[in-house]
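Have a look below at one chain only, the form predicted alone, in C-alpha cells format.
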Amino acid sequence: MSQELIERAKEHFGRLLEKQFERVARIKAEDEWIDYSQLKPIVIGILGGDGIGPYIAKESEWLLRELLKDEIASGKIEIRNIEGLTIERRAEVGKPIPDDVLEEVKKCHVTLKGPTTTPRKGDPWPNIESANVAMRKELDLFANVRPVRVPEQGIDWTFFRENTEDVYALGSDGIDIGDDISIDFRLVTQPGAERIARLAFDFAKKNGKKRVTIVTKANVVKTTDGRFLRACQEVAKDYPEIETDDWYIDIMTAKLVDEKRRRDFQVMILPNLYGDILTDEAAEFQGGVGTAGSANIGKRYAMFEAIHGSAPRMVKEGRAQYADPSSMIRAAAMLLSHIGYPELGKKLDMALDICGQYEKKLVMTGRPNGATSHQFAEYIMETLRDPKLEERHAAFQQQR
C-alpha cells in the first residue's frame, strides 16, 4: 500500500514540474516593462472584494475620481468598475477568479483592488486558491512592494516581497499521503529571484537608498533559501556603490523592535512567506495592517491593495460602514505615482499621515463610536484641499 502511495506522490509532484519548467521559460521570454506615458487611457479597474471590501472601495474610488477628475474628462484616464471577485461567486464556479472576471481584468492596465476572503480547512467554503496568489500568478505580478515611513521614529523601509513563487505558488497543491503524512511544496526559480532582486536594487539606486538587506533562512532552509539568497547576491555585484547584507528572518524580526538597529534598514528583499509575515509586523509601527497599502507589480499589469483581510465578522455584526479605508486608499496612493502621477500620490500620502497620524481629528474604531468609512474618506478630501497641505505636514513632523 505505501508504495502505491509513493507512486501516486510521484506523478503529482512530476506534473506539478512541468507546470514550473514551462512557467520559468516564459519569465525568460517575457516582454519590456509597459510605458504609462504612451497609453490613452490609462484603464483603472476597480475590484470590491468581499466582506468590508466593497465598502473601503467605495471610498477609495470616490477619491481617485476627484483626485484625477480632470484627466478622466480629457479621456487621459479611465475608471472601471468590476463586479464578481466574491467568495460566493468564486465557490459557486469553483475558480480562485472567474474567468468573466479575470477577462474584464486584463483588459486594465491597473487595477484597485479590496480584499478578498480566502477559504481555510474548516471552513464551509471548497478549498479554492486564494484570489491575491491567483491574480499574482495569472498576471506575473512578481513583486508585492510595500512601503512604511514613520518619520518620527527614523522608519522609512520599503520591503520587495517575491510575490508569485514559494509555499504561496503550490499552496493549494499539497498533497496528503494515507492517513499521516501531509506534504506542501515550496518554490523558488533562479530567473524569479533574479528578478525581483533586481527591482529591489534598481529603486535602491533610484531614491538614493544606500542599504539593501535580503531575508532568508538560508542556514537551514538551505535549498531554496539557498539558492534565493545567492540569485540576490549575484545581483548586487552590478550596484557596487550600495551595502548589501543578509540576515535570518527570526532575528530579523526582533530587529524591526530594536529602536537602536531598525533605523538603519531601508530596502529589504524576501521570499513570499517571509515577506507577508514581516511587512504586517511592520505596519504596526505605522498604526497596523488597516494602515499600510500594498503594490503587486509586474511588467505588464499592476494591481494596488489593501494588505488586511475581508472581516467577515464585521460585515456579519453590521459594522461594515465602519471599517477603515485607510489601507486602501494608501494603496491608491501608490497607483498614482505607478502610472505617472507621483505629486498626486505624494498629497495623498500626506493627507493620510495628517489624518491617520498626526492629527486625528477622526478616530476609526471600527465600531459606532468611531467615525464611518465615508466620513474618514472626506476628512481626508478635505485635508487634500488646503492649499498648506505640505506644510501642514511638515510642521507635524517637525513637532514630533
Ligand code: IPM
Contents of the next structure:
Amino acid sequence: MSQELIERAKEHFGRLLEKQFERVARIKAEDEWIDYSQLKPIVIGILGGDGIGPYIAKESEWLLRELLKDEIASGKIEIRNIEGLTIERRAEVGKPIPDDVLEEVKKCHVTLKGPTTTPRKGDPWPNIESANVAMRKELDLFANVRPVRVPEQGIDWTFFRENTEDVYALGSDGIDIGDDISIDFRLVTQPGAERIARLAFDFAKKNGKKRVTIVTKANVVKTTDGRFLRACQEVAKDYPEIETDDWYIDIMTAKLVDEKRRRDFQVMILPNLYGDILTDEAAEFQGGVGTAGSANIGKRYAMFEAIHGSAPRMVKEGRAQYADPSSMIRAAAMLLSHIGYPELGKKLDMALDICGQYEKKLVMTGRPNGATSHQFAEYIMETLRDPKLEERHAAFQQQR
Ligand code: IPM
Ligand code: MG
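The structure above corresponds to the form predicted alone; please give the structure of the form predicted together with this ligand next.
Zooming out: every chain and molecule, the one shown earlier first.
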C-alpha cells in the first residue's frame, strides 16, 4: 500500500519538475525590458476586483484620468476597464482568472488592480488559486516592489520581494500522501533568484542607496534559501560600491521594530513568503496596509495593486463608499513613475503624504463619521494641484 502511494508521489513530483525545467528555460530566454517611450498608446487596464475593490478602483481611475488628460487626448495613453475579475465569475469558471479576462489583461501594457478575494478552506467558494498569485505567474511579474516611507522616523525602505517562486510557485501543487502525510513544495531557481537580485541592486544604484540587505533563513532552509542567498551575493559582486549584508528573517522581523537600527536598512531582497510577511509588518509603521502600494513588475507586463484585502464586511454592512482609496492611489503613483511619468508619480506621492500622514484635513474611518472615498480622492487631487505642493510637503517634513 505505502509503496503504491510513494510511486504516485514520485510521479507527481516528476510532473512538477518537468514544468519547472520548461519554466527555467523560458526565464533564461527572456528578452529585453519593454520600452514605454516607444509605445503609442500605452494601454492601462483597470481591474476592480472584489468587495471594496470596485469602489476604490473608481477613485483611482478618476484620478489617473484627470492627471493624464493631455496624454489621453493626444493618444499617448489609453485607459480601459476590464470587467469580470470577480470571485463569482472565478468560481463559476473554476479558474483563478477567467480566460476572457486574462485575454483582455494581456492586451494592456500595465494594469491597476483592486483587491481580490482569496478563497480558503471553509469558505463557500471552491478552493481556486488566488487571482493575485495566478496573475503574477501568468504575466511573469517576478518582482514585487513595496516601498515604505515614514519621513519623521527616518524610515525609507524598499522591499524587493521575489514574486513567482518559493512556496507560492507550487502552493496549489502540494500532495496528501495517504491519511497521515501532507507535503508542499518550495522552489528557488538560479535565474529566478538572479533576476530579482539584479533588479534590486540596479534600483539601489540608480537611487543612490548605499546598502542592500538579503533576507533568508539559510541556516535552516539550506537548499532553497541557500541558493537564493548565494545568487544574490554573486550579483552583489557587480555592485562593489554598495554595501551588502544578509540577515535571517526572524531577527529581521525584530530589527524592524528596533528604533536604533531600523533606519539603517534601505533596500531589502527576500524570497516570496518572507517578503509577504515582512512587508505587512513594514507597512504598519506607515499607517497600515491601507496606505501601502505594491508594484508587480515583469519584463513585458506590470501590475499595480493595493496590498490589503477586499474587506467584504464593509460591503455587507453598506460602508463600501467609506473605504480608504489611499493604497490603490499609491499603487497608481507607482504606475505613473513606471510608465515614464516619474514627476507625476512623485507629486501624487507627496499629495498622499500630506493628506494621509501630515495635514489630515479629511480622515478616513471606514464609517459615516469619516470622509467618503470620493471626498478623499478629491482632497488628494486638490492638494496635488496646489502650486505650493512641494513647499507644503517640505514644511510638514521639517516640523517633525
Ligand atoms: C499580498 C497578499 C497576497 C500574497 C495574497 C492575497 C495571496 O497577501 O499581495 O501580499 O500573499 O501575496
Ligand atoms: Mg500579503
